[in-house]
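Listed next as structure tokens is one chain, alone, in the form predicted alone.
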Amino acid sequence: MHAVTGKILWVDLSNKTSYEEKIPEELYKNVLSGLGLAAVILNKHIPPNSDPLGEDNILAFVSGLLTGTGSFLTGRWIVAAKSPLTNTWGDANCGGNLAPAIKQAGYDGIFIKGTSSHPVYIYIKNDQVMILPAEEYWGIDAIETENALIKKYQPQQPSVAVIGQAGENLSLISGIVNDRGRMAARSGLGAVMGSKKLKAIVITGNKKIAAHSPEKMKKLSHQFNRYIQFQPPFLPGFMTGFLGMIMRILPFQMAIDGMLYKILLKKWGTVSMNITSLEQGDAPVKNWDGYHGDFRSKQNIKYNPDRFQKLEINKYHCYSCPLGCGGISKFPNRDGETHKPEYETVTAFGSLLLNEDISSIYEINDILNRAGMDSISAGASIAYAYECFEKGILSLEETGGLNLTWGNSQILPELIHQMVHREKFGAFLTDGAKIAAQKLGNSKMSNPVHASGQELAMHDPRNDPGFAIHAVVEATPGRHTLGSNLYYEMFSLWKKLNSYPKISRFYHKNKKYQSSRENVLAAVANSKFISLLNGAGACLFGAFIGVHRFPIFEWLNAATGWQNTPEDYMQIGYNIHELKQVFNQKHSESLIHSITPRAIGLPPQKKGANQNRKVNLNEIVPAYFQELGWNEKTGQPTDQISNRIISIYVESQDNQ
């Protein structure tokens, strides 16, 4: 076979082995490796009502199809299990250099079961793997430790993923680290790390990944990189605010095409959209409950990109990458370096909490990625508390003396510091709004933003009703990378798929809020979509480009030798689409999420881009089951393909 390994690894923590699975052809053909390999084996092995953080749970770490074989923006590396957040489908997807190091030690995903009675972790050299004690990291962080494990195998340059403090207190927002600072943030996936012992993963390897056509793949590849380098002048960063508030005011919307974001990805990574997102509506304002006018251009003007831009030092790129959104940057105020913070927690503890200190969000990254704690759940559990305090509900003495005021940064270290380590008042956010909200009842529940348990990033769905529709209907709910209508316009999909309807260059905004089969489509091509991105490795901003210009369909037969069309290939994202809701079917008791009602326009805001939006849910959802073929009602599953898909794995482990 070409483009994977044909083998995956087993680690069993509880008696200390490990041994190889063969994975056979067949199974690639049906959900590609990445996320569609995790559905496959975590549906089969993780037993129904299985406590996510148990011994049953299993944490799989999977590298996708294309990761190493000369594809550009394909080097995403995918943590899945049960998640302990939601109790559903869990998945945190990163870039960072975990991904080929999978491959490159002989396998296309490492499957970790069972639970230590002390800290470990797993050493992989090629067909070499050890349990290892890990005490002496056991309470260092996730940085600290990843530096120490380099040096320690020196001059092998493994690569590390490890949990730093929030992972091992059991957060139920912690992730898992990568490469100094990169996180697979959501799903609360480093407590299941934590929950089982396991510190950290140190890989490292020589085996070589081969695509079918290699002339072909190097051909594709160097006609995409002509996208990336094109690189015209553009506006400067205080005039990014001006193009949001144009967005908001016209009552008609131009379809965006990828490129255009592309050029603000290359020239200010995500932080472009600070000041645009917030004047056009998308970014939310005081747990949103505000508007743009609560922040207003001479606080938001604070986050203009060329300000983040001037204390970079270096572009960050992630493995296969030659675009470099992200950064290695200086701090404002003290010596050192750390990455580039995101539009998410920019934003998350920037116009979410009324803060415009940016000094505090650049501490404020360090002090996350460092713990191995999700900003976007961090931020918006922190907003709620602000909220709570603002009305009375939490007093300055159940704070623990933190004045937690809109606009307050100088508290939020010491809070999260207390967050991270379970501590004081940090304890009731631990573990996210909805358990806080929980903990002080439903007479003083207030609101706190989520959908089923998990916050929502930082993209409003009353100004794209798409985030809203996948914030409920996909196996894993509340995540902003699954699909909404701005996705569905900068993957203009209709360019090589006919079926799919075509976006007008202009439209009225209305057009998004309605339950049309127009709508419905562009939502179940995304669920698919971007399910086949994820059994693929492929990074979502460089499919934003364009399936025209970012040749997804092209390089997977380029790699594998395989003909198909980019039908089949839809297939294949919907066979993954459907194992994770096969998944929630065992696992799950509702299909169907909830999601806070604030978010939705419930009631509408009487001020700003979102004034009088409200996002019918009750309509759209059963549609979009509907035209899935499932259960309109449940969103249960047909399962039919699943189970043909899963069978083909269970009868080539008893061939084995």
Given for the second form:
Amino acid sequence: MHAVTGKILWVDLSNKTSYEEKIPEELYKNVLSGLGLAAVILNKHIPPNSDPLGEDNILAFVSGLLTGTGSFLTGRWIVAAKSPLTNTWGDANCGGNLAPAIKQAGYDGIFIKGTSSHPVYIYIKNDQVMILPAEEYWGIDAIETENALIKKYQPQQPSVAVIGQAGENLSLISGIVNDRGRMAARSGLGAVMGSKKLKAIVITGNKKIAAHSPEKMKKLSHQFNRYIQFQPPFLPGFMTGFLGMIMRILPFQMAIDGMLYKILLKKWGTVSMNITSLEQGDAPVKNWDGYHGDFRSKQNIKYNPDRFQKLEINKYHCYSCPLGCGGISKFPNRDGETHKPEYETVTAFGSLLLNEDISSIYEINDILNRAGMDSISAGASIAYAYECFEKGILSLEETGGLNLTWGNSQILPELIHQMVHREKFGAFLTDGAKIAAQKLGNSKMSNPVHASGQELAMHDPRNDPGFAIHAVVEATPGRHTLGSNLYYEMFSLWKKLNSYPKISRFYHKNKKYQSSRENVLAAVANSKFISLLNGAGACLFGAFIGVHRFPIFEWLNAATGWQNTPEDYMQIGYNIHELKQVFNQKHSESLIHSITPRAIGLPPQKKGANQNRKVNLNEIVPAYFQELGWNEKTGQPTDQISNRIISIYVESQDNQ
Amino acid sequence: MTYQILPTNCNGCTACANICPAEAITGHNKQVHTIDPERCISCGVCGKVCRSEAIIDCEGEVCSLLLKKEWKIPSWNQTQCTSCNICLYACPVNAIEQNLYQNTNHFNYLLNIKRCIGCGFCCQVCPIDAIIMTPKI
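The block above covers the form predicted alone; next, return the form predicted in complex with its partner chain.
Then the entire complex follows, led off by the chain already shown.
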């Protein structure tokens, strides 16, 4: 079969062995590769009720079906395992350069089981697999370790996935780092890697990945590239705040065309949204209790995207990305280079803490990248601590002398250092806000903002209720990359799929908060489509440009030689979505996740963009499950297509 | 089908085994060599260095010796290049390098000419045909 390698690699760290396993073509037809492949295999092999940090958990590194076939914005690698943070299905994905390396080594995925008694790293060069001692790297930060390993294997240019000290110390909010600071950060999968005593995976290979029709792939990429390169001059940075302000004041909303967001991304990267989001009511303020006015005047000057652009030395492009939203940047106050902070980091350590110091954001971003800790969860946990400190739930004595007053950025590097190393007061926050609140005895006054343990990202469901729906119904709770009303607008799925509702150019904002059939269908479409993207290894930012421009369905057909319709691909997306839910059925107590009331407007805010806004999930969540054909009260899939898909894999295993 | 060695012509000079980037060729000095089809990536460099016309390509044609100075090398159209990095990872011998910090918009790809085997993989994979294979001089 074209576009995939047709096999996976198993590495058993308990007895230091590795072996290959063939994957039948039929399976790819049902779930693509990437997340779909991981969902089938983890469903089969992780026993119910197993400890996420124990020997039975399996850590999967997979690359998407389209990776390496000549398509653009399809180079994301996905890591999946049972999440220790939420005790549910856990996955995270990242750009960087690992995805092509996995395929060039000859595999569609690398599955790691067992645990090692001492620190090790895995070196994979084509069909050669070695499990080597990593004592010398243990305790060293992720970027230094990656540099050392790349230097060791010169003149090869291996791709490396590595954990920092946060993962080693089993922090439940740790991630896995690639390409010197890009991170698959969510779901706490760095801790799973740490629990296996696996410091790094080093992959190099030179196998070719062949598409079924390379000419067709090139033609599609050529056409798509025209949209990427369309870059008219845009407003200066401070005016983006003005845009957000208009969006806040008007009672009507204009459906956002993804091309506008693409222009912002290409110019500034994700930091383009710093001020717009704040003004619009999308960025949370003061641990989700404040409003834009609490921070507005300061942020408009301090976090103007032009300031980030001035410090940028060069654009950073992930593999197969012509857009280049990342950046390699200078520090504002000292020598050295770092990845440009992303919107989530800037907001989590900016408006969420009322922190006005841009140089502290650069420092914190670098510390977290090196330590391999999720900046969203870290920022949200610290914001929770700040609020506890303000309310007197935490005293200066309890914090070890750290003055957690809103806006105080001086103590942040020290606090994060303590969190990463599980020391002193920082140990209180190492495993996220929910566990910190449990340590405090769930005081009614404290408000950790999370969904089933995973801190919510910096997009306010009170502004876009889609974020709340997906935070509670998806197999991975609390994620912002699984759907929202805005995403549906930008995907423009109705341009390729007639059955999906079209969003009108202008609509009243109240429409977003209704439990209407249109909103239910949009949420279902998001779930299926984003699962499909993760099976293909595609970047969300590419899909935002709209399916009428981002030819995901056409690329998939050209890469594989299939003749599928967009509807067929949405069915594949559904299959992947159901497989994740079936995993949770075996491993999780509830399939509907809890969300902190504050994040959905209970009680409603008294000021600002989200004043008096409430998100009512009571009607839309059952309707969502019903639309998928699942039990509307429990969220359990009824007519399980997953069993048939898993049996395809099991049968192929028996025949090997 | 991948590249193959004609046992009748191979004199075991090891030139192909020494240069193969995929470590697909095995054989001792002065003994007939073989290509592992599982490992062969069809880059064709073995055919270019074989002096005894012992290697046949994917189409079954006998490859002829080509002096290194005659090998073509890639050349980037910098105005078209989107810095997508696809060529960087397609190169089987890591001859392509990022040259960061030349300007704020694009990477430039510098070629390590000593390593380049002229396989043309970078040119084949470039989605927007911004790479052409040109003579060295």
